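Take a look at this one chain, the form predicted alone, written out in structure tokens.
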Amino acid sequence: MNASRLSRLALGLASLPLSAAALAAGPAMEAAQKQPLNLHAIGMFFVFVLMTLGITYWAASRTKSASDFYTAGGGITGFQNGLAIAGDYMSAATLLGLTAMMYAQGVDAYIYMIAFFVGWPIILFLMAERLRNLGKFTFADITAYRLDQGKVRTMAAVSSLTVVCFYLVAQMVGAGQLIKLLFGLDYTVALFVVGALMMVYVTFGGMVATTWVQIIKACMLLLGGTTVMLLALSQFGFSFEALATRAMEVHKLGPKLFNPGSLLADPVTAISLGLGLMFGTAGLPHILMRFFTVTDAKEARKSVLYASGIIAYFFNVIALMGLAAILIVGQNPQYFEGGDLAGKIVGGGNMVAMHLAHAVGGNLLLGFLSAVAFATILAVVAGLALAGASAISHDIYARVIMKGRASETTEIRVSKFATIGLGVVAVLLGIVFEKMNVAFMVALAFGVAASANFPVLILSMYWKGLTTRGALAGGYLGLFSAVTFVVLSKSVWVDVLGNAAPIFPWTQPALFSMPLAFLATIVVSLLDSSHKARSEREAFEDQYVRAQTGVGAASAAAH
């Protein structure tokens, strides 16, 4: 595998918890041209419009005290929530942008499906249900809980602001695209569509409303793909065997299409990404929050085993997808530009699955697919704009500049402006941004997530030396480290400021800016011989009874 395609690989994996954000960064997304109008697919999104605005309407009858806005009220099950972190995952680049991976490069791309797949829930189950027992709202809750309130908040809140906000961005920016592509609609008018429904979810339903949405996405996501798998499968009487036969037949890989490739042709880049992908996961603000919306620990660990068979079986369905379209598309002169089999599939390479549905299931099964990408857009914006508006009203306003003393309604008051601000943020940088490539705010996003956030979080949970000092000291470490790995990379230094070569050859920052931080929180605590952090030190044994039983826990409120 040569670099080009390591990278393209590698920027489709970054694509997976993603929406749309690596699809836009991709050539074939960049290339894409507007389509006809989908009335199919318009016509279907509407409906959903239409139900998620009914649920944002009920919850906002059930959204009335600050637990309620921020998680729900604790009142999630596991299942749903299982279903609404699966959500997360099982993203519109998931469904096309793998899928056409499969389709091109074959078993390489179902051996990133893993190497991704297996490192998430070990990381989870080691923090689903200490992040319950300990965490409130925000997983400030946690880092701050025996160290400095406002200094650890407001480090951990700039290292959220910033993942939320570049991932909202690459978002913002994947969307108008995708929808030029499926709908047919401008992108301004994509991205007004976008914001606005955002920020009715968030503002008025909180997290009761941006749950629901995530969940009717996943069920619709899983609909979809299952039934364009189950219709392609018919065409080779369901046998695997007969599909993975023709296949290498008629691939230009012939039987190597079940071989891995040079998958670590460039191990550093894949290492790298690989371990911002697993970890910075784990530091995500968003994927963080949804733990706290269940009943107990007992319900967050259900919600990541539920989550895990959500997604792996999801994984497999867009694999046979893929490896069906080798056959149903790749043989259909209809799908290429000028009918030309060797030529370039009508829409850019990411269009694969849009392709096959149409092709097994006609206009309808097109439209359906189509909708179902722009509501998972929607579903994952909303759940960021969340996030982002909670490390600004909880740890930011409530904690830091009133120290504790906000009354509960002006909290949510001030997160509802918080949310609005990020929407037209997020509109007006994506307009902004239209033109660019955004590849770098994915793994910028990442990367801070694995070297700011999660660092500090998980020796938080299980370090009983760290202090106020060591967590300031690797927490911004990783965040500054992180951004300045991208920046100097190909992704920003020749790619943005169009410089001739990288200062720092890699793509992705996680291997260098995880392990400073790491390095710096431990070095730094070690060293810190304070009489504050000697107490933050022995307030370790109180947080260790908390994490274990989940006295003191917030309670479920019931919905």
Second form
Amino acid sequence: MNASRLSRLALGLASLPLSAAALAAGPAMEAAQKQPLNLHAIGMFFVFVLMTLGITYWAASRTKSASDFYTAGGGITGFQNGLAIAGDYMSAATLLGLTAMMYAQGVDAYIYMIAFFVGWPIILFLMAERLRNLGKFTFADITAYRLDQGKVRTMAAVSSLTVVCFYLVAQMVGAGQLIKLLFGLDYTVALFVVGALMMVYVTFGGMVATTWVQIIKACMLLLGGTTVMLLALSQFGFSFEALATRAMEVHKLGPKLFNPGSLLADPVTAISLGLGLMFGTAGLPHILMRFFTVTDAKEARKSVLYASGIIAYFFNVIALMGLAAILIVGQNPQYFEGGDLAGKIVGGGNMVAMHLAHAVGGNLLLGFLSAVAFATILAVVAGLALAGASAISHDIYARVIMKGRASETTEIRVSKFATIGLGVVAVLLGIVFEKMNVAFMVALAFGVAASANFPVLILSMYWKGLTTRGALAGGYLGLFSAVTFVVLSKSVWVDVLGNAAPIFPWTQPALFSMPLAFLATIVVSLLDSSHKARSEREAFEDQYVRAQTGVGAASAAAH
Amino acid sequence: MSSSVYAHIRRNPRFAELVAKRTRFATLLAAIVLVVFYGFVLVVAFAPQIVGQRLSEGSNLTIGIVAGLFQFIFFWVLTFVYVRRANGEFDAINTEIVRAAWQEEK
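Just the form predicted alone so far, so send over the form predicted in complex with its partner chain.
The complete assembly is shown below, putting the previous chain first.
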């Protein structure tokens, strides 16, 4: 197997379900011509927007304190939060990218989906209750719990903003391309619509509105996906055997459709990818923040139970959709350019799910699924913006600059300005990067989350010996090494900077940058014999009791 | 939050018991997930022919598909098992410890 082809494949696959960015990045997107206006889709999207704006109006009246703004007052139930987490985690590219991958590569896509799912049980077993018991508004509340507030929060905010900005830009570019394709709107217009709606949701409705946008979107996604799957399966008498037999007959892979292919052929890439997905998820600021919105550890655990159930179910729906599409879309000349079954799919490979919806449910279902894709982008982008804004206002402004003396009113005001600022930056960068391959940004976001956020976070919860110096060393080294590895990898060094060969041969940094961060944190902490380090180690005892029992955590949500 | 409540809790032997029980349980479940998943990944990477094998002659179900579906269901069942025990048994002990600590505080 040609190494560069493999790494390109792995990167493409890695980014597909994470972000709509890959939609813009993959070669399939070269065919992303503007489509004629899709009135069904626009109509249904309009209904979604009206509904969410209504919710935002209602949420605005309930968003008074900082706790309302950042964590919906901590009053979200486990079930609601589970839906919202699923809504936050499953992006438009999960629906489109994974269906397309199943359609093109068969069982490889299914194996890949497990990697996406498996992080959730781990988050539940190792982190969920501690996150809730220790956290308040941002995950830096946990890492800075017994360490130097100013320095550790600054570091956490820098890496959070790095993750948020790259993920946000990747989403924006993907959104622009996707909306151009699905709705027939201009790229720039699409960016302004996404940016403006995101700012309205977050600045007026805070976490209450963001949560409900994510919940509604998750329900729409489940409804749309299930409907398409059932209609598609009904054509095969709901028999997996019949579907699979016929799919193998017509697919170019033949019986190999159900054999693993190139996806995981290189163990280093496979394991690095697995680690990055699993621990990157556990270090994404907007995902971590969702754990602070529930009442207590009980509800935090339930959130993961519901979220992982929904995610597991939906991945199986997508797998069946992709398989059915091999016959329903792949054998219908209507969906191929020039009616040539061997040629390109109209609108590019990522349109398979949309074509399937059209084939089984006509324009109405196509419109609905398009509206779902748009809603999905909004939900993810709103969550990201809120996480970024809270890093700026709660960590940098209130704790680092004002050293805890900022009034709640000004802190909320700062976070609203920060949201608007992030929205403007996201739209502008989205326009700048329109023609660029932004797949590396997703690798970067997950790499930084797994290497800069996760090691310090998990050690602060589990290891008494962690000191400020150790946290800073590991956090900054994780950030620096993840960024460096991605820059030196093919996706930036060759694809963006135009060099002949990559210096770092793999596309996924996690297998290398994560151990580096852990090592640096542990070694520097062990060598730290300062007076401060001693008191930081002593403070672990109380933190540990709170992490285990939740004593002291209830009051955290109240003020 | 006064530090003395934390001290009371730390001195309660039930606290050590709770932490030991819950940690052992969570570690065991996490280890199962990691071993099963990364074991599967290694089989896919080094022995893909096993993953592609049909369960029986003439069937379309391969070991890969069955193993995949099994992991989705099994891992979710593990989360269910954990949440059930943590929200029931463990939380009951937790409430008891916290109540005792507040009483001592008064």
